[in-house]
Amino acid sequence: MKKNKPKYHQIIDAAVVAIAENGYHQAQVSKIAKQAGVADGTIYLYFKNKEDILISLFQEKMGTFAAKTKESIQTKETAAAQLELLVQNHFILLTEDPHLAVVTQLELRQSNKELRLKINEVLKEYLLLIDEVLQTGVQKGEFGPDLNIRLARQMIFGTLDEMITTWVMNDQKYDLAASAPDVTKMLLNGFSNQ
């Protein structure tokens, strides 16, 4: 019920900004509350603690992103086109929300093991989506029948993840989304001249 209330999303959005600007460990609940324009106590009506806020923001943002991406790639006929749209959407999501990019690429990685395990649970939905694209490609004969789906997924996600981390570390000085076609081409063809 709380997730349907405007203040829940207001706090989530404020947490993204506060954590990106201050770092997870320095983003006290009071800073998140101030950013959200709510009293400190209001935070606790929606979240147990700061860790719950971080997990919830990742669930909300990643869940919405995975659902939108799944819906949009289903409009594409080929696995190659689906992969290109997935790469493009991944880059666009994070370039349109630079604070979220900082949180996902830097702050989430500094968290404790228990928190990372919870984050990985949320990430599974997105990784399964990549698996679906790859399985579609195998079924349609676009990709080889012996394609190692798990390894291919790790290569795809690892590439996207590294590209976004590099973009964040370089102060977002270039158009990351513009590289989506080249990234997709390399993922699909490697470095072959064919």
Given for the second form:
Protein chains: 4
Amino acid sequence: MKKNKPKYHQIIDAAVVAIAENGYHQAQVSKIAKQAGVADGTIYLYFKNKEDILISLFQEKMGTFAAKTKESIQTKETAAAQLELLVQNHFILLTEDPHLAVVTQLELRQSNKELRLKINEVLKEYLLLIDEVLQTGVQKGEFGPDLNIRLARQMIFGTLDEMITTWVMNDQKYDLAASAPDVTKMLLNGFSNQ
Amino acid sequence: MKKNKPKYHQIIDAAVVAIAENGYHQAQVSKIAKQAGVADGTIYLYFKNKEDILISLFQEKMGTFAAKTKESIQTKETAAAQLELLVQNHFILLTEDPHLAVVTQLELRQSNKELRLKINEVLKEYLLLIDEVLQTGVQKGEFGPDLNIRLARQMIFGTLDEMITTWVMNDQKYDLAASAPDVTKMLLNGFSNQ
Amino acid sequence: MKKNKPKYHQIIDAAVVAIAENGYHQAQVSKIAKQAGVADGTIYLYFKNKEDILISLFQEKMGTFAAKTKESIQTKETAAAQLELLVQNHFILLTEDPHLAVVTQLELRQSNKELRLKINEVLKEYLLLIDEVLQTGVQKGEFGPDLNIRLARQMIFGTLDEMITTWVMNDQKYDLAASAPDVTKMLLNGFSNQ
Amino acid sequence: MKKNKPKYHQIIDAAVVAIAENGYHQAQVSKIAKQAGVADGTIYLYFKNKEDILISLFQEKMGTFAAKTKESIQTKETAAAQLELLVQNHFILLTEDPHLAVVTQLELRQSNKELRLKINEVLKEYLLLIDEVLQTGVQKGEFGPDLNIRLARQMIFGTLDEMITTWVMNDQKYDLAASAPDVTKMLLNGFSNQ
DNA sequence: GATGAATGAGTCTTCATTCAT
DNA sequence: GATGAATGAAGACTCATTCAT
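Same protein, different form: I have the form predicted on its own, so give me the form predicted together with the DNA.
Every component of the complex follows; first up is the chain already shown.
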């Protein structure tokens, strides 16, 4: 299994740095290889082609995202508490890896539609997790019984995504995580039973 | 002024069609020229370069967006009514021009960071309009006095953007505008004074 | 029609020279372009890809081959006279263009099977012409009534091809055309009614 | 001596299969190694480089060709009988090994000029054998006293080669050896003293 | 002897832009 | 103003060969 070899992760990490520093279209395979400290051809021992690096990058970095968050929020009883933790996790994870934040919020979106569709598949798991939190809230009576789950999920994800993108575009110069309680409160307010 | 000549708009409209039908990276200047019924070189009599076409496209198509909406919502007294109209306008305008929806939500995002920054400048006017609505709501007591305007605005814009992108990715096959009342209610709920 | 433009032939002629002088695998598109005195990209205004240059080269240079020979031998009554002329023509044409001889006999055979199949299609017309001569000979009683046309044609073409290839491999340093009467006689002898 | 070790022949046989099944340009060293059941690097313990495999292949497979045929035809008295046997042998040997037929008639010809020159050296022995047969015929008065040996040899070899190549290109689907008597007769006819 | 992971040189093609007509 | 033929820079990927184990 290639994924267990050190060079696999070495190359993915190099890709994050190369893309963050040079931009999506200026991150040539040769630049990624140089950053990883391997020869150009070595890349192709671990990845089918350049697109495969980017998909793998997203899967490796964001694939665990949903799992980690899921585990983390299981300790909480109420949907409110779960949502707050989810928002905080989301912010903290991207705050901790500034390069990754640039790559996911700005650079990877320049990829073609095909790649973006594959990226969306990875995201789907995360969106389903949000749905679960919302359903919990409905069942427990925290949210109105006729809450439109899909709409609420789009509100949560859209809001977070917009906030993070704006923060990255402003060079990550303010404390994103500090907004977590406020935005959570506002979202919960929106879903509340009046 | 080039903008008053018919070929200027002819080329921009051709660009929307060419990008929507072929995708951002497959919409070469020669394809846009062909679609517009002019020679490749003619493009450069009206636009500095290819990027200039795209920026102008966004300015022409979305620049009026804010103005139209502003005018439209002035008839409404309450922030709630204004927001509802704004959301509806936003959905309707993109529903009416399927090509434009594809271009703004999917294709133009593949452009480089530089272009996206310029696009954001065009958006700024629209974001300021949202801010005005929110301030009205605070002043009139419809929203809590300590509403975080920036956060609320990101929530509104992020939610709408996410909703529209999902709708476009699903081939625009459901009625987007029908969700306007629901999403408005949910947003207003979030901003409400408890 | 691209074929009527001077650069089309300019590029094909440059390809013949470039391949003859550098060898098939060392005749890069950039070398052909340089030899033709055009930019690399210009090649692609006249040819779909590199393979297209080579096929066109063969079609242009050898496609007329059959036609010319056909016209030329129509003045002769007997199959014997026709065959002699055909052999002579074949030798003379390749003797007159040493570069072309190298390209067709040695270099183009290094092309992949796909390209060689297309080349064979061009040759087919020539092989049919040989068949016609043979049929004429049978009808006129010059050759035996049960002459195996296919076999005879393979004998003619195989013999000529082998002779020319050997001659090219020996740097074209002897007079190939001088052998025409002898080889014709030997071939005719083989087909004769005893 | 490397040639006496089993892996030497194992690799050559693997090369024949790999080239026949994948084509010359798709028969990478790694594919040959896999087919031979050895590691890539092992190839280089037995062969200097890839070209060396191909030359050795030709030498091993065709080198015995002339010897076998020479031995076989020594039982015959007349040049006519010898030639018939030679033609038959030639056809039968290639009919018996379809892979080898594809490799020698189609694939190996895609090799570069240098390799083809070395292949020709291996062939020289066979061509000399043909010359001997022809000289025998002249001495015995079977052929005309002024038979052009070189020409006759090119006629024989060219004819056989063309016949076999056509047969391979037609997927070896007809009985090649069945044509041996006919083609021999035709060739002999051509060399006969009228 | 045997392995196979790593190397890195080499090339076809696209397309935004120019400029002579 | 309008044309469109010509330009030429730039990059992903393959594969024969090596060498540490």
